[in-house]
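The chain below stands alone and is given in structure tokens; this is the form predicted on its own.
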Amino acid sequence: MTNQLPPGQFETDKWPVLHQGDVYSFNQDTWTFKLFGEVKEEVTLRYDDVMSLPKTTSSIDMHCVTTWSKFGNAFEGIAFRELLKQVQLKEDVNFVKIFGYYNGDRFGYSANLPLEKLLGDDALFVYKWKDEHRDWETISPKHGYPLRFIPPASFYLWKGTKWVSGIQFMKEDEEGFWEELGYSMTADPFKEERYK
């Protein structure tokens, strides 16, 4: 799917900043990442725990529902599958919600995704990035520092939770933040699945 422009999109060299609510102010002493839901035992990880997990570098195209697409992005982060290894799932878990901070609420934002689509190198909790115009740099607070989920290019970027705080494992699909406001549950940019 690399460098394929979905219908209704235009290409940009910039990474526009779009988000709801306040920019989260990171505090390493209080930051935690929770793995919960349909798991045999909940797990809470500290920042150092997460950052000690194996790292992955991957190129992932970004497609925003507001119609911009950005190619040539390289990200460094922790693959979703590495966090999945930290828990034992109950039977029939097929979906997740990835949570992030929203106006002070550590679980105020969420995005729902199918579990099976998140097991490759293109589903990353990222902390560094580069493109054709810049060398490796830490993602900015406005882009989701200290960790931001970047979904596979088969999803619009609102599925890419900023300021991540946890993963809920689910047997049934549930609406996330934007889905509750009328956006598509599946969010495939190549099918222009913007709204319900």
Ligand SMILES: Nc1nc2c(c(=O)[nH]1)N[C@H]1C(S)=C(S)[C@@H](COP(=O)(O)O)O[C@H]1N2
Contents of the next structure:
Amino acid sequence: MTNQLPPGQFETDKWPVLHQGDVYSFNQDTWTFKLFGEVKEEVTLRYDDVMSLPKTTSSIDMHCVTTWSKFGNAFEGIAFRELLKQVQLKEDVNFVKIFGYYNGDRFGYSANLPLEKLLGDDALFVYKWKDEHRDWETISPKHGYPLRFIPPASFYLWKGTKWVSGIQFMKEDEEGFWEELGYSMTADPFKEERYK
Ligand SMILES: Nc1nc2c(c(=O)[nH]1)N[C@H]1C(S)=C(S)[C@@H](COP(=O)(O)O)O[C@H]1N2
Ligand SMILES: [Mo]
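Having seen the form predicted on its own, the form predicted together with the ligand:
Starting with the chain above, the whole complex follows.
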């Protein structure tokens, strides 16, 4: 479902930039993506490994907890489920944390999400986007280049980790960066779940 404005949100035409810390500067030689936690064997993928996975394009609305929402976004990326296929999970894995860079620490930012909500075309690690003003542009460094998670529209956008570095698979739900600071674990904009 697209173009639905959640309560307390207004529509914007621009894509604002919001994050803590530095903008990560991409180095293809050192960049890796790690799949770890409750898996039978950890997997570390290089940039080329990730980019050779099947691609998905999808329209996904963005809802930021600071009250802007942006419609009309199409993204190209690697679906979460394609990365999931790279590992064998242990029993009873129901949650993940998606990690990304924060001030040079590759696991400095994270956001928790329920695994079952990430299996569709609307849970994407993106590198290109388009809207009414641009035609398949590479995601800018400020928005998370080389790879940035865009969550389904049923989550506020802080669940969308920029400069992603890995996925941790978990049996129990655990707080990420903003959740530790009082933001919602479940973060559904349509239920206005902003804070704990
Ligand atoms: N690595 C990282 N990802 C991050 C953040 C951050 O500080 N570091 N901020 C989050 C927050 S609070 C928001 S609202 C969105 C904003 O994404 P945008 O700047 O592309 O609009 O990125 C999320 N992803
Ligand atoms: Mo945010």
